[in-house]
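Below, in structure tokens: the form predicted on its own, a single chain.
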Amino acid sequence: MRIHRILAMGMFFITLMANAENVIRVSTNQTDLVLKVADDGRLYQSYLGEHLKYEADLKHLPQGTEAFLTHGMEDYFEPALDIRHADHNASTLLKYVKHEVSKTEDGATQTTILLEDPVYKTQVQLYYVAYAEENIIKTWSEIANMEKKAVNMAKYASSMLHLTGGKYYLSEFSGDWADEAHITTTPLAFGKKVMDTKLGSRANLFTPPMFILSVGEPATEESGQVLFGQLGWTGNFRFTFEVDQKDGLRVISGINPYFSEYELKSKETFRTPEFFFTLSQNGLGQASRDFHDWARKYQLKDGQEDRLTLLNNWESTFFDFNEEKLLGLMGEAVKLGVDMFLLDDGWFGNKYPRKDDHQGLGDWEETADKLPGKVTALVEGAQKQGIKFGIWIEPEMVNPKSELYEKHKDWVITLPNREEYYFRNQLVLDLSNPEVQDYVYGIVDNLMTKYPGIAFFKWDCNSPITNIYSPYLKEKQQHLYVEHVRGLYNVLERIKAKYPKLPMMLCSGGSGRIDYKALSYFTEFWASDNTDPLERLFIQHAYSYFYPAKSICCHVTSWNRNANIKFRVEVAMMGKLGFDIKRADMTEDEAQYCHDAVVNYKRLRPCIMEGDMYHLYSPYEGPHVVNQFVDKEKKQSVMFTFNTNPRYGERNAPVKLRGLDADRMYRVREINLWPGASSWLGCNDKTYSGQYLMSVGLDVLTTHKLLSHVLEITAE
């Protein structure tokens, strides 16, 4: 094998002979994903899998299964590209022509590899980037039409990976509005299995873009080889998954191509969007620890600064408020001791005033006679009282009771010759259409230019689109699908770049819209409605495998009072904390708690947010949940325990933790605790080493039914 290495530009380029068997190397320091060129010029996956030591050996893998299937040729299986030419032919071959190996500006290896049609010239672009240290490869593709006439793609894949472990069991995250992200387990047996949405804008309302893929055998904690894949599109998304009569799998990812073939034109290019997976050789905590580390330094917006406590009015008002009450709960945020006020849903709307979610919304000025001094004397009231003011927005939806609606009916997504069907009472406006992205853009960038003391924004979206025409796209309405999400970034990009460091919550009515591509213009997002602890600790754990816990907001409500405010809270503290209670319907003792709670949580921020997380005890498996997290020096950790519903006379084991260093002692306190009360936990106020805490652990579980405790280890 012959490889010329030209240095040029602080570039590496690699020209490879397609007529030899080349190899193309992506690596991290855990995973090798390995490509080879044969004899007959195209582009095979050679291998997936743990790092292989020593290069001389890659020459005896075997040729594998081609990278980027096609249809029209060998049609045995589902293909990554289908394109219908201008001459109507649907066959597309592709062949490697070169491919080059760079730096990425963060740091990250960038391999890109060009294949194209010796016949139609089609060219398909595919790019890998590799991050070493988190072992997380990002990949997708870029197909452009060399034609003279404008070809159809049908189907147009970010990536395949093909895997060959014989047997493979699939993790999904299903659910619906208030009841999200439940974990089911299945084994892949011959033939496919599709997980997709077509709902357009609030795309993930029932199934997230993420999955979780055991090979061999079901991974658990710390054993297993496991890939973790998540796709960044805020839209219809579709993975599939296809076993062959071999046993062999391949993995499919991309834009939903339903309702979607798209017009290439003549010399124009179309890049997919982004698929982010990572190869654990070590169980789901460590593939789950990768990603974390990943998304904060590389890809969630503001990853690696702080984010704010807050009190949020809805469940104290709803739409009921004037400013006079929204001044007087600033007060209560004061007392709890949180950094920001936020005002929720009903604060604007003039000739349709917001009382309810049935009108106004896209009508973005202040209802006069609940805000009389406008959002300045909100902004002014807040900074007054030293805290920062955040308010709700929800931009790309009108309800057909608006004067935007009335203006501009030609904005919205919705069927010229039928009558129309409302979800939630609302619409979808158009984003595919400039204007309609110029109008959303300014909905930010007016409150902002108007009142620069806004410090937060909660962007909501609660509609999948429905009636489903584009006034503007006319004959082209399967493009619809994508280029609305195409304006939306649009959007998001213009406010990214004026505003960059204006935090902002992705909400959409819960966990209707989560990816990785959205997070990186939202600093956070909102993981569902329901705020009962115990359905949150379900929901905050299946979350928790591919986003961190600076990023998944957790408030404490008063949802489900048979847990009391200390559970309620301690379940909260294990993501970005807030409140949305009535401070006035607590008690001494539970106000005293909560503001204690805060200033315990702003200690401990850091190794929560930044910390290596590790679920000791699942939710899924018993009537007990632990989770740690450990700072990056080993010197503090945080474990969280409680007790859900527990049976009489259970006999617990000790808690083993992890992450911790071996030879170092460590005291245990436990914090949190309840006004004048004192722990009654043997371990509280002791030392331990850390191999006794990782070997031996701590008696911590026991049977009284929804009780936690907060435990802080640290380091002497």
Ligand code: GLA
Contents of the next structure:
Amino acid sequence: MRIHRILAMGMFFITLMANAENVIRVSTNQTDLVLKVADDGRLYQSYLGEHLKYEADLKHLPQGTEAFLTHGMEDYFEPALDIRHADHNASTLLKYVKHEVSKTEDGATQTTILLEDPVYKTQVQLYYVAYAEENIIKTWSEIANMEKKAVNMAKYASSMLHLTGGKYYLSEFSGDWADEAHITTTPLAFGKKVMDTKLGSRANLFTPPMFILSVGEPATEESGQVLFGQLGWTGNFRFTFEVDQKDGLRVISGINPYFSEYELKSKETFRTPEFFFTLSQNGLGQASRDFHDWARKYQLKDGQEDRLTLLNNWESTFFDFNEEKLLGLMGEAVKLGVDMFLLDDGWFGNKYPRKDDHQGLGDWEETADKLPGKVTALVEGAQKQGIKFGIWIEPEMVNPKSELYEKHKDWVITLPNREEYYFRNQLVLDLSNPEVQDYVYGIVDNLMTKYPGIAFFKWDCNSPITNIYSPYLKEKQQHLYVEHVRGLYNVLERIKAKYPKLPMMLCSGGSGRIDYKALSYFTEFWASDNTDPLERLFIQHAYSYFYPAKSICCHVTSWNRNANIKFRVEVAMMGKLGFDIKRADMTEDEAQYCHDAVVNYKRLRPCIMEGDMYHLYSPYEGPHVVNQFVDKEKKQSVMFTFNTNPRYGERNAPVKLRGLDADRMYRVREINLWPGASSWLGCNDKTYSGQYLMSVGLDVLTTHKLLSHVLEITAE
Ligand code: GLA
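Following the display of the form predicted on its own, present the structure of the form predicted together with the named molecule.
All chains and molecules follow, beginning with the one already shown.
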């Protein structure tokens, strides 16, 4: 191996030429991605699979397929990169120049490979950051225009991966408002399958940028080779899955090139979004736990910190509230035992008070007759009662009926020569414009400056980009989708820099905007406006493949009163617990039950929020859903059991637990019991070995509809 230079900057950093076999190896403890420089000087991906134990075997790997396929050369399948050079030549040929291996600040191993077009000098750097323990690889590309004139990029993917195995099953997550993240699995055959969005701001209304891909056979929770992929881009994305004539699968991930041909100036470099993936040899469960561990440690804002339980007023008041009512609700929050009161939409606007969703958005001054004491009275009211205060904003949007629109129509994305059309009666501000970025940043900064006691923001985004025209970008309209997202990141970066510990919920009319780049600025996200617990079992299940419980906001509401409050609370306890319900609608017992459940939840936080999650029974498989959480020391576990719609004569096998220490004794205790009730489960208050619990299991499923149990399992 030839070492070119060693830079000592407090971290390991070496520049290398490919070694004797021209092999570049990106490894985690479980996975290897092997790239080879062939005799033609080009870079090929020869392997992606289980970690190879013996270095000597690498030389046997086939050359494979060109790693980052370009348009205009010999491979006729979908390219990752498509550049129109200044002389209108549309071909790019990339040759290996060098690569570097270094340690990142967070201790991961970064491999950077430089490729260059010998004719046009276009440079492409491929980045691979490997998190060994968590088995996650983060990858992206950077494209530099070294020509004297501008070039146009028609396609500029973040990542291209090649899989072999002949059979592939793709699981996608799709839906709509209040109907998010249905999992559909389909086999991939010759040709292309594209998953993308073109919605701009509320980009994931129909589908989030994540997928699950089984190789060989459809993976189960415990078995099968499976790749989980996620793009960190809070805007239009595209995944292309293409099976070629040799049954090889090419997966291209990146910004959606739709209406986004990007002009790259001379000497300009374009950094593409990060694509995160894990390859599990042990099924879905392992991949999801690896994603959770990695996210808590490296990606999610304040991933290792606690989260605040809360009472939100949205469903109990909608827009109909005043100071007195809110102070009253704070009292209810205190009785519930939660940490915070969250004031939702409807607190702002004076010329056009926000009395419904038709007006006021953009005018972030408290409505005088609703809130005479302003936010001060609310922050102080909360503090007096010993809880925190959080507030809702939707800072990227504007109602045409607002002072902001009247003053600054030039800040709004809207077509100059057509009648406007609206999504939820609103329009999107033009975040490509730095003045607008300042304004949006100022909404949070002004509130925090005036009211430093604000402890939390719920940041909403209820409209896709409509009337697609940026007054700021003028003749560069095709940059709108990209610059809009970059503008959003500028704002969020500034907020994070000034208020590093401020927790924020990412909301978009439910989870219409959700990805791991956004979650580097947000501590949590609102999974759906649909809080019917039966629906939530599905929605939360889907998101729990990628996101840890502490990031998924789950509120108890009055949706689906056929399910009792116990069932509703227990579904919400599997995520970040909150309430959005009126105390006045509850009986004494119900209120007492909720209070006790909050106490239990707070005790179980290390297990639910920081522990390992096991999907024991999926809602997709039948009328029972069981999830288990185990803390990292295997001392405490909690199992949530839901009987949704079982048959009368159904016979159920015992539920086998997972993740415990086989050689330890555990006491099983049913918790979250109804006030005054005692458990009728045979396993309650008994002691079992971990081995028994995992290989024989507990008889906890019943044929009662909408019945739930929570078991706390504690090592003795
Ligand atoms: C969106 C959110 C809701 C609520 C409303 C307020 O729909 O998803 O939770 O905040 O906006 O208008």
